[in-house]
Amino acid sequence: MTDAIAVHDAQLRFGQTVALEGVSVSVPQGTCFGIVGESGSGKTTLMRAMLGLQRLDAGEIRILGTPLQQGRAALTRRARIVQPIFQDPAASLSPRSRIRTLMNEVGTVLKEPHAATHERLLVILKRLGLPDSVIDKYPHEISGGQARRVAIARALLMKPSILIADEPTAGLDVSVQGDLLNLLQDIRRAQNITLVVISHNLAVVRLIAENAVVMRAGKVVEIGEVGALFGAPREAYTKELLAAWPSVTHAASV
């Protein structure tokens, strides 16, 4: 089966700073894949490259077997396949528009009647545990947890094959984090969506992902099945990361 996302020898520099150096990653379809690393490791840059928001200096990225192309037209076509959930969902929602307007824009992109979009939206909102009334609010009128779910709702409304979530639990209470992760897993399995989770939090990736890559300074340090990766890491850097998250080490051993 063709990989959902295949990155081959990605190279990128910002001036003298190496952002990505020889990064190769394969994300199997229908799985949850984690990208782990500290701040500055290159994980968010890799995400932006996967989304076509950052052009590589060298290397190749393929989405469902098709080489990723640049430009507005390519970005619009790709939006029907790959949808991001950004770290700050409120910032990704226009503060000047009611949520209903933001959702209707999806129907416009899909060339779908607004009534049909709205009908699908109500089903998604129910699954996400959001009241129908949320669509008549402005982004600043809802909580951070609700904004995260609204961002997920808009992404799902596009009927994507791939979701890429950047720090999906950042800024949320621990109990809400667990609910959100369970929700993402349920949606992934029900709709056979490929889920890519970018996080500095090893506990999140350990709980949700099947495979993961550990990054440092723009390079792949280690990659593999999560149980083996966190249960018996080969590289010293991975061991250092795990030592800073004792709950991950404990979870891997039970």
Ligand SMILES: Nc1ncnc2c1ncn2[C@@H]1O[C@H](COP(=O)(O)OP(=O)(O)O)[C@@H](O)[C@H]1O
Second form
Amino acid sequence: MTDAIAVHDAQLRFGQTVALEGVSVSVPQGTCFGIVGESGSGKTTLMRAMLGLQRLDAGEIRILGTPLQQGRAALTRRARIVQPIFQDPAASLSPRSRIRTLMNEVGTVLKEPHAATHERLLVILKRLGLPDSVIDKYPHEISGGQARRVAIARALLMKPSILIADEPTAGLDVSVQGDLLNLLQDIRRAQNITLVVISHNLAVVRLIAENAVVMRAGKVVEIGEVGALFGAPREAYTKELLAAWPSVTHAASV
Amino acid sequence: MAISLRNLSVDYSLPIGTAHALRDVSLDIQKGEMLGLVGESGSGKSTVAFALMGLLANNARVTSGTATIEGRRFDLTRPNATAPLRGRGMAMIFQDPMLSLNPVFTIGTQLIEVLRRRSPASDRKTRMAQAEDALAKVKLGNPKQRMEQYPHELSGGMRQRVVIAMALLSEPALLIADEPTTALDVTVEAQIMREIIGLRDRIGCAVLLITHSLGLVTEHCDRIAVLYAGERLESGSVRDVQRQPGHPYTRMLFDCEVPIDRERHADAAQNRFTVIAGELPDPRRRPPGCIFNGRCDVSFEDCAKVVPGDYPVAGNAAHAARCLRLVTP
Ligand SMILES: Nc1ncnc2c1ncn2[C@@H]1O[C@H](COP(=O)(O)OP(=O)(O)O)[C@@H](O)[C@H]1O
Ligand SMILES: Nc1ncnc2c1ncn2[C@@H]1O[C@H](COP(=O)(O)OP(=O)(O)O)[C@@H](O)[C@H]1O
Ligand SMILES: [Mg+2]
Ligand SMILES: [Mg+2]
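Okay, that's the form predicted on its own, but what's the structure of the form predicted together with the ligand?
The next block holds the full complex; its first chain is the one shown before.
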């Protein structure tokens, strides 16, 4: 089966800064893929490149076998296949538009009547545990956790086959982060969506992803199946990251 | 006892009413000990720190509370109660180091200012040497050169080291660190925690580590206090509390943590994350009975009516929790 996403030897510089160097990753369809690494390691840049929002200096990215193309028409076509959930959902929602307006835009892209989009939206909101009333709210009127759900709802409304989430639980309390992660896992399984999760939380990635990549300074440090990557890391840097992770030990061993 | 905080209650006045951010919170920290104060965001952790430091917002009012620091008693309901201790007896590390640093002065100038306040008699040369020494102690490379730099020339982790160096120079009896590593990468977080522990061991101060990370608490703290909606629901040694949480909230918080060694299950349905359903109660209206009742998974009839006291857990006087189950046969 063709990979959902295949990045081959991606190269990108911002002036002197090496953002991506020789990055190759492939994400099999229907799997969850984790991207971990410290800030500035190139995670968001790789995501933007996968979405076609960031041109590479060299290298190639294929989405379901088709090379990424630039331009507006290609972008619109791709929006129906790959959907992002950006790190700061509140900031990616326009402050002066109600959530409703944002959702209607999706219908316009899909050339779907507003009534039909609305119908689907109600189903998705219910699924995400959001009250229908959020539709009439402005972004500042909803909580951080709700804003993330709204961003997921909007992404799902596009009926994508691939979702890429940048730090979906950053800033959320541990008591609520699980809710969002369980939700992403459920959606993924129910709709056979390929999920890419960027996270600095190694323990979370270990649990939800089949495969993951550890990045540092724009390069791939180590890549592979999570059991091996976290259970028997080969690279010193991966070991260092794992050792630094402040983790609660099992109560039985204290 | 280095630090003892008793019955701290703080209100915030809002256009829509009065929010009770803290209700009778008491904490004790021994010299050389680190107490982890944990709780979800909005539970009142920073309010504890600000009340101790005298940094509360204008709309805040301390309605009760005393602090005893190195034998001196302070009535926290008085404005600027702890002012005599600021910069000497107490130091604070914020999540954002820029709250402690002045962008227009060099690192050197700011460190020397701390020393000047502490020991006005010493000369500039001695202070320079002490400041450089402090930077070296917190493992900031090229201390001589750093003295000449401005905060914006340093990374977030380096700035936090400078703030720790400032705290080191002020030799406080109590160091309060409010989410000091939340904005940092894990490897830097581990280094910063090492420097905070190094500081504590050098000057033997008490440390109040405010964090939402139980991982940090179990790795570094001696004792833990669990705050929920402005009330302390449990306190005890980290070991005792982790082994046998006396409050369901504490147990649920620990259950939400994902251990780094938890392996992915082949059956995807097994890879679930634990959640605490529900939300913090409205800070303007305390529900009757136990404050956690609405989210508790083992509550019974009385929990909605009777306000629990602090009961010992497993007969251990140093481990207390505010749960009726502890006194219900
Ligand atoms: N638009 C941009 N212009 C200049 N530099 C950028 C830009 N976007 C990212 N960078 C740089 O590229 C590197 C990788 O950034 P990023 O992908 O955001 O990392 P991460 O998401 O892992 O924190 C960083 O050094 C960052 O400063
Ligand atoms: N200046 C303020 N005015 C009104 N309410 C405030 C103010 N500061 C904090 N609060 C409220 O007090 C409660 C505790 O806040 P805080 O101490 O910041 O909690 P934490 O640090 O645990 O996240 C929250 O409900 C918060 O919204
Ligand atoms: Mg990023
Ligand atoms: Mg806080």
